[in-house]
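What follows is one chain in structure tokens, specifically the form predicted alone.
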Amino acid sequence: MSGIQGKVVAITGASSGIGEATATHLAEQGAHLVLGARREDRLNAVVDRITAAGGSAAGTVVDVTRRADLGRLTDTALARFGRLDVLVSNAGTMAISPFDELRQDDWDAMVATHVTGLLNGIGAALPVFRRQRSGQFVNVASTAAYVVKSPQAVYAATKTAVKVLTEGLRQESGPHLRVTLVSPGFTDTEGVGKGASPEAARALARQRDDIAMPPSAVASAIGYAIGQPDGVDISEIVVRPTVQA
């Protein structure tokens, strides 16, 4: 048995990308999962395949700006699987832009996804995993987090807040709850340059064609922090093409 067998893992930004990728790695796995996304139909795909496949899954319709229905995810783990044992946060949005352009509505998503949307998770799980006395936090940040990059500042800006987060909930959590930070570097998903400015959308999507790493090598690190016996928590992980400077 791994470490991931039968644990409840819930995920957001789940129906393509990092989350979809982290889904059917988990699922493979032996884990028993509940799915959020925003799109309903790319959603019921991810968890027709993996329960067709033989693994366990349900999905909810999550956007993660909403309080609400980051307590219908959780809420929906413990009635159909009586406990959440993880809560990978993965949702996110890459529309960057350079300062000049004023797309302020592309600032205030990524700060509504990346920020709020993590701090509504913590909400959400957070009561749940005390009254169990054990759960774990998996927090999907960048290496934009690490290395700013025009013109990304402020996307760089919401994924060094959840860096910050991360640390200052792990040293709140006590003894009994794990919490991970797992850093992708470039990446092959198709969020990359999606709702970004043409000249940066282009720039975004040649690197990706150039460097970027499978989706799957980031669930692979999310499955090892998730594996570990209890009593061990994996702090933080960066993963990065070994390309990418």
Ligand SMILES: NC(=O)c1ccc[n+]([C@@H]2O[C@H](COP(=O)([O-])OP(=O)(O)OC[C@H]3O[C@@H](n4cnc5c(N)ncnc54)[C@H](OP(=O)(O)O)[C@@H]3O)[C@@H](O)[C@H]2O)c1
The other form holds:
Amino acid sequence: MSGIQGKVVAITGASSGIGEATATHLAEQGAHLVLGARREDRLNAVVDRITAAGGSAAGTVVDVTRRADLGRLTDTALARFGRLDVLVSNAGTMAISPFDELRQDDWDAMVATHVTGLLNGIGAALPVFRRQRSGQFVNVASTAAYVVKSPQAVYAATKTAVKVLTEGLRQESGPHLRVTLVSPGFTDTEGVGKGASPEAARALARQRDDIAMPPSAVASAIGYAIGQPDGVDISEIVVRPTVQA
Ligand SMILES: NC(=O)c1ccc[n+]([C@@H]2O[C@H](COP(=O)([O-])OP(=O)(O)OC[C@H]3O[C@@H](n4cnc5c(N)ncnc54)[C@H](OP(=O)(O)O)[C@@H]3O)[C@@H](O)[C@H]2O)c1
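The form predicted in complex with the ligand is what I need now, so please give it after the form predicted alone.
Every component of the complex follows; first up is the chain already shown.
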């Protein structure tokens, strides 16, 4: 199978931002979407928008830190559409702060969402992909996995872990699976600075307003990777605004 048309794509963190834009973009290309996030009202609104526009989508409440929730996401794909072609692990939190503020709950949330959450997705989808002898992981990291900027160390460390896990998974994936890392730079979403310490949030929001690219730019990069023929794996994409240093 090549292209996007008819593929069954599950996306975590699909209730806003990059996840929502990716769902919309792939639905327009004829994919069947299975969308997960915690905010049920926002998730349902995305599903409703896609279906009202003639697309195909289902939603299920997913907290990626809970292993069973990822199982429910892949089960929903199998029950509704009979297969799963792609899992986009996109859920994330950018609650950035300096170490001295000791926001240990935020540190834990970033580790749980980006590292445990990604592993939960791999645990749920890998057996399905092995059985089908096809499937693709698309893991969303960040340019923070390439350049550490204070006070983003915890965020950058967890996104570096996403990059490392993705490369290891790619090496073990064998001839039938595809594994793609997509690392966005500043993207105009509600998540930038959300939950961050006030000073960091202000700085991030300022930068976002000055230089961010639209989430559709990341969505089309993800679509490009998914649209390649079966035997072609786009392993890594870094997509950033031209003005981002
Ligand atoms: N915006 C940027 O500049 C930028 C740059 C580089 C990388 N990224 C990455 O891109 C991804 C998407 O972020 P965004 O910018 O689109 O921000 P966003 O609009 O805040 O989206 C984050 C999504 O993740 C979901 N989420 C958070 N924690 C979750 C959990 N435990 N379980 C399930 N879903 C969860 C949120 O939905 P609920 O709250 O409804 O669960 C939301 O749908 C993140 O991984 C982020 O780190 C963003």
